[in-house]
Each structure stands twice: as C-alpha cells, then as structure tokens.
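Coming up is one lone chain in structure tokens, specifically the form predicted on its own.
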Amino acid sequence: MTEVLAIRSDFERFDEWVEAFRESDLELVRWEDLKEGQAIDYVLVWQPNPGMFDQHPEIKIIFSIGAGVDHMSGKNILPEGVPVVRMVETNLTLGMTEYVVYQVLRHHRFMPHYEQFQRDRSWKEIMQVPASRRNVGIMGMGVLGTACAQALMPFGFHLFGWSRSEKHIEGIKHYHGPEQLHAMLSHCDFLVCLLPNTRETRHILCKEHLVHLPRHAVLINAGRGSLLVEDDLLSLLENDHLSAAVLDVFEEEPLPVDSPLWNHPAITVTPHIASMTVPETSAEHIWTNIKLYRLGHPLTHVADMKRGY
C-alpha cells in the first residue's frame, strides 16, 4: 500500500514538494485536501495547530518544514510518543551562511555609513580595519553556526562561540554554560545569535547581558525572536553601547508597522528569511529517514522536543 505525506506548508509550493519527491514511492497531499478519515503516514508541517492532529493517531513521523521545531511547542500540538525531525539540509545551511558571513561583512566594511554617504552626495572615507583585529562571537554553536564560523574563517576574524554544552572546534575558542557567556561576549565586536527558543534562551539577548559587549559592537540575531527585549536593544543603540543591529527575527512576526525597529537608522530588518528551505534538497533528507524508519533504522536529527531543539 502506498504511504501517504502530508504538507502543511510556509508558502504555497505543493507543487515543487511534489517534483522534488518524484523519485520516491510516496503519494503526496495538502493538508488542507485531506479527506475526512483518509489515513496519512507522514506529515511535513510548519505551524501546526493546536489539535491539529488528533484525528490522525496513525501518523509515523512528523517533519519540521524549517531548522527549528518551536513553531511545534505547545499545548495539545504534539501527538505523545511521534518523533518530530529537524531540518538539516545543505541549501538551508549554506541560506543561514550567506546571510551571517554577508551582514558581518558589511559592517566590518562600514557599508551602512557609504550607503549613507551616497544618500548624502558626500565623499567620505573611513579607514579600513584588517579582520585580524575584529572578534566574531556565535551564540548558538549547533549545525548552522559551526558552518557560519567555519565560513568566516578565511577573511581572518578571531572567532567565538558560545552553547549550553562545551564543544572543540578547530579555531574557534569555545566557551559554554551561563558561567561562561559574559566571558564569551566581552570579546565579540560582532555577536551573531542562532540560538534556538527554549526556556534557558527566552530574553536571553538583554541588556543583563549585552553590556558586556564592547562599545559599538554590532548584533545579529538570526536565531529567534524571542531571545531579544527590543526595548532593551533600543537603549543600548541610544547611548551608543551598540552601534547596529541586524534583525531577522522578531517576538510578533510580521512586525507591527507601528515598530520603531522599522526606522531605526542603525537596525536592519529582514523578513525572517536569513534562510529559506529548498524542497529539492530537503526532500532528500526527508526521504532518507522514512526509508530509515521502514528498515527499522534510527532516524537522523529528531528533535528533544522537551529542550526545544
């Protein structure tokens, strides 16, 4: 009998999961197309609502459309005893890449300021600084930002990172656990965050901890918005502590166009899409752990849905 994969998407693309899973034996069908009874094995979701699987105990194996699995969490969201998956494929790894190495990049290069400048019609220099003199911090050192520092490498940043566990990696100095973390940003003339949302990281990115950055450090955060006080990121951008913030993600997406955060001068804001999921490659991924879980194979990357990732 033929087993049968649900989609709940991010966007309306049924039709490239459809292409990208051609190779498999998989019957594939929206969601919201499911017939009253009709019997599902699989499901690729993102959002999902309370109860939202209740009437489907048969399902084997739920799939996390994006890296993060916090859009799950929640009261009666979660059949008991189903393993949730997490996204891990190269298209979203290298996504999450280009756009940390870019934002870093451009304003260890004071890009903001020449955009400025040629608003201004004013021709203005500003001495160039070697990357062997500008400390990278990453908070959160798990798939995406072990790539990250591993694709900063090259230009010659000192690199840090910070995570709940201690972690070797070869030429970054690895710090971890709450003890460790003002250690780990009193170093980071750039902090990225790609921690996910749990409890332990909730509010994380507060003014607690960011006054320890050194003066005029930059933050990205990538991760979640639920890790920043935006209150607190705005007082530290008025008296000049911070000197910029990139924003991917927000508390309430999308973000009120009542925001402050929108006309800020020194925050970049982008509509969480730092990285986006590629059905042609996450297929595979997917694909691969059903046939894992039909041999009776661990499956790769689940979720500890109690941590929050």
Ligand code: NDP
Given for the second form:
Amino acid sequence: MTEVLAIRSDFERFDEWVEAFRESDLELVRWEDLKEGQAIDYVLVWQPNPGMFDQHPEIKIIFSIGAGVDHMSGKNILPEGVPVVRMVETNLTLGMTEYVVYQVLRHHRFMPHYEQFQRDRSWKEIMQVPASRRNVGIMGMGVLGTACAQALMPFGFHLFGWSRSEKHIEGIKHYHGPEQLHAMLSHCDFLVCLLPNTRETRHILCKEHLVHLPRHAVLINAGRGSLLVEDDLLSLLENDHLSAAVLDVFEEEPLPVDSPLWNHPAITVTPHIASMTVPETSAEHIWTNIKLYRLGHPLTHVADMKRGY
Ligand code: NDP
Ligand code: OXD
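Starting from the form predicted on its own, produce the coordinates for the form predicted in complex with this ligand.
All chains and molecules follow, beginning with the one already shown.
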C-alpha cells in the first residue's frame, strides 16, 4: 500500500514539495486535506498545534521543516515515542553560511559606516584591519555553526567555538560547557550565536555573559530570539561595550512594530531569513530517512526532545 506523507506548515509550497518527492513512492497530502479517519505514515511539519496528532497514533516519523525543533516542544504536541527528525540539508546549511559570512565581512570591512558616509556625502576612510587580527567566535558548533566556521576559515580570521560537548576541529579553538563560556567570549571581536532554544540556552545572551566580550564586539544572533535579553543588548550598545548587533530571530516574531530594535542605528534586523529549508534538497534527507526506517536501520538527525535539540 502507498505510504502517505502529510505536510502541514504555514508556507504555501505544497506543489514544490510534491515535485521534490517525485522520485519517491510516497503519496503527499496537505494536512488540511486529510479525510476523516485517513491513515498517515509520516508528517512534515512546522509549528504543530497541541492535540494535532491525537487522532493519528499510526504516525511513524515526524519530520521538522526547520533545523530547530523548539516549535514542537510544547505540552501535548508530540505523541509518545515517535521519533522527531530535524532538518539538515545542503541549502539550509549554505544559506546560513552565506548569511554569517556576509554579516561578519560587512562589519569587519566597516560597511555600515561607509553606507552612512555615502548618505552624508562624506569621503572618509577607516583604516582596514587584516582578518588575521580579528577573532570570530561561534556559540553552537553543530551542523550550522561548524559549516559557518569552516566558511570563515579561508579569510584568515582566528576562530573560536563553544558547545555543550568537547570537540576537536582543525583550525578552531573549541571551548565547552558553562565553565568555559567566559574564556571563549573574552576572545570574540565577532560573536555568532547558532544555539538552539532550550531550557539551558534561554537568555544566555545576557549582560552577565556578554560583558566578557572585548569592548566594541559585534553580536550576530541567528539562533533563536529567546537566547537574547533585548534590554541587556540595548544597554551594552548604549555604553559602547558592543558596537553593533545583527538580529535575525526575536523572542516575538514578527517583531512588533513598536520595538526599539527596528530603528536602532547599531542594529540590523532581518525577519528570520538567515536561512530557509529548500524542498528540492530537503526531500532527499526525508526520503533517505524513510528508506532507513523501512529497512529497520537507525535514522539520522533524530532530535533528543528531552534535551531540546
Ligand atoms: P545542531 O543541533 O547541529 O547544533 C546545536 C549546537 O548547539 C551543538 O553544537 C550543541 O552542542 C550546542 N548546544 C546546545 N545546547 C547547548 C548548551 N546548553 N550549551 C552549549 N552548547 C549547546 O543544530 P543546527 O546547527 O542545525 O541548528 C542550530 C540552530 O540554528 C537551530 O536550533 C535553530 O534554532 C537555528 N536556526 C536558525 C535559522 C534561521 O534562519 N535563523 C535557520 C536554521 C536554524 P553539542 O554539539 O555539544 O551537542
Ligand atoms: C529554523 C529553520 O529552525 O528555519 O529556524 O530551519
């Protein structure tokens, strides 16, 4: 019997998904079009509602449309014991590396200043700083953080990483655990945050930790908005401890129109677009996992929902 993959998301990309799965033997159905009592085998979802899976104890795997799984970590959302596979795919990773490399280079080469000079019709120069005199640190050296660090390597930046567990990655000085966080932060002219939203990481970008950055550091947060204490950021910018911030994710999304972040001169706001899942390439990751499941083999990139990522 043909197996069914039901898709439920806010994005209107169903036709793209169907095209992406054309080589598979799956039947794709919009969640909204499921018939009463219709059985499904797999679900691909972003921001499921509580109770949404209650009528479907037969689901074999839940696939997250995003890399983060915090959108399904609330109470009464996930059925017991069903594996949740997070999104890991080429274009999502490439998109994040482009965003991070672009934002680091943009600030490294003082582009926000030059944009202002142009608006002021002012012919001014700022002395260039070689990349070899800059340190870039990444909080969260997982799939995305590691790819970003590797993409920054050829420019000659000194690279630092921080994660929960110990790692040895060529060319990167790696720190781990809460006790090594301040040591890592003390190096970072640029701090890139690519942590997931979990109980442990909530509000980790707060004054208590960020004051350990060198003065005039730049913060780039593309992990989750819940990681950052916005008032602490504003006060660190106010007293010049930080020189700029790039924020792609926010505690409340869309960012409310009256947020002071929108028109702060030292803050760049982007609307959670650092990277996006591309159906064409992510279908490969989903289809591979379904084939592994059919063969009884372990799945790849299964989230540990107790740990939160
Ligand atoms: P991974 O699971 O591969 O990596 C997560 C990293 O965070 C790991 O290195 C992990 O450490 C580390 N980490 C988790 N908890 C802690 C902690 N308490 N202390 C220290 N380190 C910790 O995830 P991805 O790299 O694929 O994605 C990371 C996040 O990026 C996603 O969860 C999502 O929030 C965000 N994202 C944002 C997007 C955007 O457009 N803005 C797009 C895609 C993702 P360890 O290696 O030791 O387990
Ligand atoms: C995310 C994503 O987790 O877009 O934010 O993948």
